[in-house]
Amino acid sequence: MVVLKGRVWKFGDDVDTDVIIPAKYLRSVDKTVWPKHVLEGLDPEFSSKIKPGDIIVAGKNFGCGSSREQAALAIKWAGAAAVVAESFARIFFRNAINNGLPLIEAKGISKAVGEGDVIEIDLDSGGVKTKNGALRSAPLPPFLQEILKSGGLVNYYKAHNK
């Protein structure tokens, strides 16, 4: 069973990839430039709070935008455990599976919990509970799940094609 816990994050709905990571800094190759810019647009200072195992939370359509891999990069380097959405764009979706940055979709999330509340992932069932209860949402299929716990696509393929 993988367990995440971890102290909530929270931004509201339609967080798209140019404001996780904003255009002006994707031309550089340095891992630590990403999780220095991720969500100053709307948090300035969001990299300096975040801490390793934080969880962001959101509303409606987490990573809509342009189909830019860093920003799931940059999350997952700036320390996030996952992220829990009520919804996420499709291609967000995929390239943070791939790059192993977990994500649960979570019905009811954004009322359910507060900036600062820690919360407690089930990856395995999809559950996630809250100081105000348990959401459940339906866990990411087998194979998927099989690519997180693998750290991302290509750790996945190089295990499994030897």
Second form
Amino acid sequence: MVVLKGRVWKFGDDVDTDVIIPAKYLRSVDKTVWPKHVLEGLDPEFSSKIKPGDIIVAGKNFGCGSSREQAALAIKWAGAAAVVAESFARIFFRNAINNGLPLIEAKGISKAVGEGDVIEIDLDSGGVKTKNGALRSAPLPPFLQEILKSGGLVNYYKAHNK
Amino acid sequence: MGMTISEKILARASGNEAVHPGEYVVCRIDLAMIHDLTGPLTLKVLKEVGYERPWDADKVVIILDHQVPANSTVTAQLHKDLREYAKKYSIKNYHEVGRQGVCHQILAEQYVKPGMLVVGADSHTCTLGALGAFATGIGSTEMASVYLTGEMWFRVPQTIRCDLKNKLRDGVSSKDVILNIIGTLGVDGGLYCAAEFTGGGVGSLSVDSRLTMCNMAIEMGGKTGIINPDKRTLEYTGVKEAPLKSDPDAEYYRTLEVDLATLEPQVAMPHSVDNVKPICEAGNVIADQVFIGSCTNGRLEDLEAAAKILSGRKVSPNTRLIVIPASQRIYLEAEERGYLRTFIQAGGVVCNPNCGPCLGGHMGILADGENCISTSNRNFIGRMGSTAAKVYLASPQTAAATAIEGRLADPRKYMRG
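The form predicted on its own done, now the form predicted in complex with the partner chain:
The next block holds the full complex; its first chain is the one shown before.
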């Protein structure tokens, strides 16, 4: 059973990939650049506030917009353990799983938690524990959990020697 | 029960007789596109996995389009990496500087046929659904996986039907139609869905106009925009055989009706694509810059509409007009027809085909406090440069009228009978 416990950073609805990581930083394939600018479109100081193991909580349609995978990577490499949202944009969803960033779609999460709360996520069952009670979500299908547990698609391929 | 065109394509590509919304299927990919912004990350992932050769070099397309010609040493290196990769693996579908264009336009002109399953490492790949293909955007790592296997998993989407009735009036375009639809459904109104445009209104629209509508399906969260192929599609793609189409008894998740005959020019106000108003309610908006171009509205028909309005007129002294044709083919045709001359004589700038300022790359980045009226597809905070700039999305007609007046303007007064 994989359980993640972390402090919450809260964002609103429709957080788009341009505010997660503006296009001007995409030119580099240098791993250190993207986390430094994560979510700077909404909070220019965010990269210095987030600590390893923290959890991002957001409203509906998180990650909408561009297919830039750097959005998922910026969040992961900045140290976030997971993102919990009311819903996710589909390309972001795939990018996150493919890079081993856990996502939980939990209806009611934005009302149930506040900034700085500590929440607990059970990745196997999709359950989220908050100080205002537990939320349930549909767990990921088994083959996606497998990719996530491998740490993303690259490791998955290496492990399966495809 | 019948199937939609999207379900039929996914069934065909997964080797199933039928598929149903919500089902997970593994499909063979017919065409896979990368470009200079997302492609380098795909190559990096392939290197990490330790196997770089694409599953089928003829099904791979590599296009330089985001920053062309290279605008920095960093970009130059990315272009070089893609160029060398294409050479190493004998990828003939590599589009070098001078043979380039915005990737989705190049795919429409040269590669995509009805019934294909197309993926691209760019969210606006959904544009190609206008040709009766199922086309969707994916990330770079996922693309690496496609390169390795030629396959990808899909969750079969539900389909939202947008039924278009009647015909557009002069000065109103398919951009206004799609902005209106996104304004109604919201930026997540089509999340995970295919948006299928149907009805007599679609039949009245050119292929250029249809590409504009499908292009923006992603702006309401859609997996693809899609249009059943008709005579115009077959003519455009040079295909003769009967393509896949939705069955009359196919099941739709939701149906939305739009009356084209009563539609007015629309504007998506900052900073969300669903913040849409008819132009008469948009208020007094100063235009520091006007951009006509992008994968949404850089096609010949768009340049023609703008040139007709700008012909014999001048761009306002308070405004900068930037025009970027979407491909070399369009660039040349617009030159031959005199549109480029019209833009230049009006006091505008014409740049070579590429994505330009749409995503804040180059060729017209905005400063703090500036407004841009743009024919592109996103008005997110910071999209075209400064986070303190504002982007208003509109049609090429509205953009041209705006360039003349220096403030957001209704193009219908410039229509010549």
